[in-house]
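First, one chain by itself: the form predicted alone, in structure tokens.
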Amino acid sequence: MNPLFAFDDAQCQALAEAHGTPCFAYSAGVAEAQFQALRAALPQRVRIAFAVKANSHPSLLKRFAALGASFDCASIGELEKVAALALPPQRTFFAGPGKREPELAKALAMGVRIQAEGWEDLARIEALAQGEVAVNLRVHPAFEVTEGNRIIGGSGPSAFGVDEEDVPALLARAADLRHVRIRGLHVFAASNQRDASKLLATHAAVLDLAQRLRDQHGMVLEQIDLGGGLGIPYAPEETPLELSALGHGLADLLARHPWFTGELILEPGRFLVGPCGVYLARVVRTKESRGTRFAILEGGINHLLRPLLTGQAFPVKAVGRSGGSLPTTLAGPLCTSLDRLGEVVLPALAPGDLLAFGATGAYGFSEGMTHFLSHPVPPEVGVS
């Protein structure tokens, strides 16, 4: 089977049959699969956290809670999900830059670890608080962040977390705080990627980061969050994240700071569930137009908006077609120019053709635009 693909022709075509276009499926044992992995290369003392963003779907939640995920929430609305899976609270991490005082308090009562983005965070736990909470802080680094993509922003102004030089005042306002204690470090410094070194380099810039505010600012850590960033191949010619590699480096840098007795924390989105996902639309009509020739199909950036966001299109194929291959733009049913899926080489399509997007396990349903236009939500179809 295609790596890029969670379902073959047939099973595409089944799927369709059954449950519609445009749809979203996704494939549980892909989605374990690609966990058993992760965990297998990891040491112990590093904690997987699902990011949840890049998929709420609920029985990859359940399946996800079953092996004895971590989960990293970013709203109210992923945080009660999380809350339905009925799991002990250390278990989950409630992160985001503009946290409401509605959303802190849901987060207080279940117990949950805050990732603290700045003061405001601390102030308005300090003010909900009945006894001692422990957080993270999150801190934007002076470090260049690896990023293929801009999603991050880079090391420039920044609306996530506190800048790192700010961060030895605010710890000595924190220390004047009577329920809030910082106790931890969560620093999001990598996007998609998918060379284990750079990965590594940014890993050991954020440990001694939290090395050099422990020995300079007295800051007690009992965990380091190094956020996500872990990648999947979206092209045959891209590489997989080598995670034997990962593993290693990752065992190294503890080695090297025998000072830090925590734990490692690391929020994998795409890696666990981007490859287990596929999207399924069909050709509503094909046309030539000033020497470009375009396929509109069902959906557009209101399902995929990825390919607009970033400039890379998922890979696609055409479901039982083979022969031939023409550079086709892909569009959408949306009144605006904007709604492309990317220029792509396909065989001929003609209307009624069944098309197939790959990796879209990950920033697809969630990323999209649902509601613009108000074209039909397309169901998710969970596939055991």
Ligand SMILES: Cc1ncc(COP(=O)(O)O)c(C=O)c1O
The other form holds:
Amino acid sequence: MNPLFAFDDAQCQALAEAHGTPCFAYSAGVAEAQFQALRAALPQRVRIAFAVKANSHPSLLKRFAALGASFDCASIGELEKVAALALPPQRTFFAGPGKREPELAKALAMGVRIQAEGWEDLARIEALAQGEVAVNLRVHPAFEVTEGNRIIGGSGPSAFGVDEEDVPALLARAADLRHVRIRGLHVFAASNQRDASKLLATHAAVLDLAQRLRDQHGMVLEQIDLGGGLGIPYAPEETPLELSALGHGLADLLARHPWFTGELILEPGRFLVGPCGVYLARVVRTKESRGTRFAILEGGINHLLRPLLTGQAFPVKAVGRSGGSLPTTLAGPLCTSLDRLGEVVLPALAPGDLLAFGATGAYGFSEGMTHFLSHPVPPEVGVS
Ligand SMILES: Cc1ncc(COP(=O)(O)O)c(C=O)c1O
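What would the structure be for the form predicted in complex with the named molecule, given that what you showed me was the form predicted alone?
Full assembly next; the chain just shown is listed first.
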């Protein structure tokens, strides 16, 4: 079976008939296999916290919870979905560069570990906390990291975390807080990286940074969170991440830093759920326009935003069709010329043909425009 598609043609047809189109479908078996393969490759001291932002479907959350996963949340909506799993609080983390007070209050009520992104987070937690609260500090490193696609944004100016050079002053200021205790480091600076050596180079730099912060500024480190960023193939020529290389590299890293006796955390999103999803949509009509063949589909960037954001199309197949290879521009139904899902090669299409987009289990539905990261939908108010 083609690893880019979690479901074969007969399964795609059956799903489309049973549930209508457009629709997303997720294979729990594929998600579980991704989790188990990663778990088996990593040292025991590395905790896996699934980044819920990638896909918050309750069936997947339940499956990962049963496998022992922890969860990385980035909004009150995600916290609520994870609260429904009734897990011990230490299995949930709360990150995000713009945490609002109700979100922090919810995280504190749940007792989860908050990844503070700066002084405002620390001050708000201090004001809300009843007793002592251990938090991790998200740091925006000065070293350059390589991303598969530019998503998190390298070492330049960033909305994420505290700039590395500002950490000593912040630690000194935080020492006067009554309730908040900084007890860990969080660094996540790269995304969709399929090269284990590049991921490990970043992880090594994070441990060196942690050691400097501990030795020179007395930072207490119960946890070091290395973020996500484990990449997946989106095209047949792209090779998968070598999990054994990643696992051995992390074991070596722990051995090279015997002073660190705490826990390492990885927060993969894309890796765990990307491969498990397909998005099914039918062709509404086709047209030729000045030499370009278009297929206009039932859904577009309202459901699959990633091609517009990253410039990379999802893998796509015409279900039940073989042969033919016509360059085709896939357009959605939205009234904007931005609504494109890619320029691809497919058999000649006709209205009603079913297309399946593979590897859409991560940042597909959850990145759909009103659903992004399960943030609340804003009300619309008509004023006369
Ligand atoms: C803080 C944090 N952790 C984890 C992730 C998951 O990243 P990925 O899906 O690339 O593994 C993200 C993604 O944006 C993130 O912002």
